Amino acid sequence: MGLQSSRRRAGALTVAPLTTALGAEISGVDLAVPLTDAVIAEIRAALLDHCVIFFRDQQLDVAAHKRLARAFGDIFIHPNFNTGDHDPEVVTITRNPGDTKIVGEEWHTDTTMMAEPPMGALLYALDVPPYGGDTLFANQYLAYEGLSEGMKTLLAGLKCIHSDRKVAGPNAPVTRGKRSTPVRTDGAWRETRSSHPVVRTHPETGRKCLFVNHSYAIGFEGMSEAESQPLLDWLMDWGHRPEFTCRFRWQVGSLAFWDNRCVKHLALHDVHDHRRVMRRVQIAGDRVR
């Protein structure tokens, strides 16, 4: 991983790791202004080293947020949050008192039903509760590396089908409860499915990582869903063992930038009496290999 044991300087930035598994807080940069190529390269290096990085006390309007995302790639437009009533490049995730469902309340990697899932996401805190509402992240390099050699051999070459039927559409479980952030449930919605390797190779680091998740993975290619379920469930739960994780407590003005290619995450549904509002912009990725 190349994780450092203590705060260090990285060019203009200071990088403070959160855990030995993943995660670092970055200071010494104002993300609201156009960044130099050198600073962008430092941020990318920190992301590749730590898988998810965090910034505090930022003041980002929508234009600055999108400019920051474009420094790392094209903006990804989410098909199921694109309900036609807002800027399609931005998703505002709102949790209101009384919500019984929230966005991201199970361990997942974003939007993996797409043929080219997002490379990453930039999530910015606009309004947060006084406590609770944390986000957890899990390192999928470590999840793969912790498997036995026999399991690694079994998974080599195996592919998994990813579908969005559990998170969108008229029959999705997310529709069975009150949730303030809507997704497409209209009659024109159609399921999106893609097949990806169970073990992917990161296109920048060259490292192998586990690539299955609860929100989208439904079965192994060439097997029935019933046949797939025992091993698939085990792999998905294995991927967020405590020693693979870090936990981030939000403040207004905090921003998280995670590498969607090697990280799973979960939004804790432990706030019931307070509002929480986050703004997310995703970065386009490439085909999983």
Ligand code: SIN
Contents of the next structure:
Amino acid sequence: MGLQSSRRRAGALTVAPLTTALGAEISGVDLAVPLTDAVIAEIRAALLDHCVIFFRDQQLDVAAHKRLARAFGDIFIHPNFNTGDHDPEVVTITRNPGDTKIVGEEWHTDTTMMAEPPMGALLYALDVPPYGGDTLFANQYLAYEGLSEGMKTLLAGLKCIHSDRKVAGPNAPVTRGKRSTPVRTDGAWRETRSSHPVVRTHPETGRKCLFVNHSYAIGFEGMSEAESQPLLDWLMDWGHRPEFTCRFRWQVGSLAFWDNRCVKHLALHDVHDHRRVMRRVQIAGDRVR
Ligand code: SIN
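Switch over from the form predicted alone to the form predicted in complex with the named molecule, please.
Complete assembly follows, chain above in first position.
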């Protein structure tokens, strides 16, 4: 089915799916003004249906960006980006020519070392390269549903430890390259760990999805990291098979809103000669069940 033929109007909004797996572009709404309850409900419904939704040509200053986030929950303050020199509710993700490391270059779900990882994020494009710098998303409902019954049985009840040691702190790989977006790497930083089910149930849709990711998952509860690694690696790679994904090309004023409970994403590290600047506000989530 072509994009055009699948375009549909949901109340005031038009929702155009991007791929079979996930993603939809939404038009017919100005996100810079306070939204009515009806429009907020339509956006939430589109998010639940498509897992990640995209808006074009939005004019969002910081206040409007935060107001939009608050329409869907409390703002989440990221402990590792909270370097004390900027508004803790906002993370500006910058890459400059010559950067060898970027934020989000591995397939990941955001901030899963927390006991209550964020439910979602609103990423807004301030400055984009003429080409490159796309973001990829992968549907983790499909990743779970595509497993064999034997694997589903094996994973039922299994928990995974998530740690932020690979993305922050004095020993993180980020300290061994040039990255324009600072994260805490100071000596006072302490690792945060949480244990989450490998298969979670989405609190709003009730659907099961796979919940392990390259940036944070380090091993299964009750097993050594070495014992865990082969299966964990397989599950994490399985989770971004091409048929589970979509890819978004940014323009200045584009906004992506992803459901962090059922989506993994990756920032493509292919912009070497250009600047790319994004503003991100995360929305608080709840305990993973
Ligand atoms: C992120 O992982 O939140 C950053 C994504 C991006 O910059 O495209």
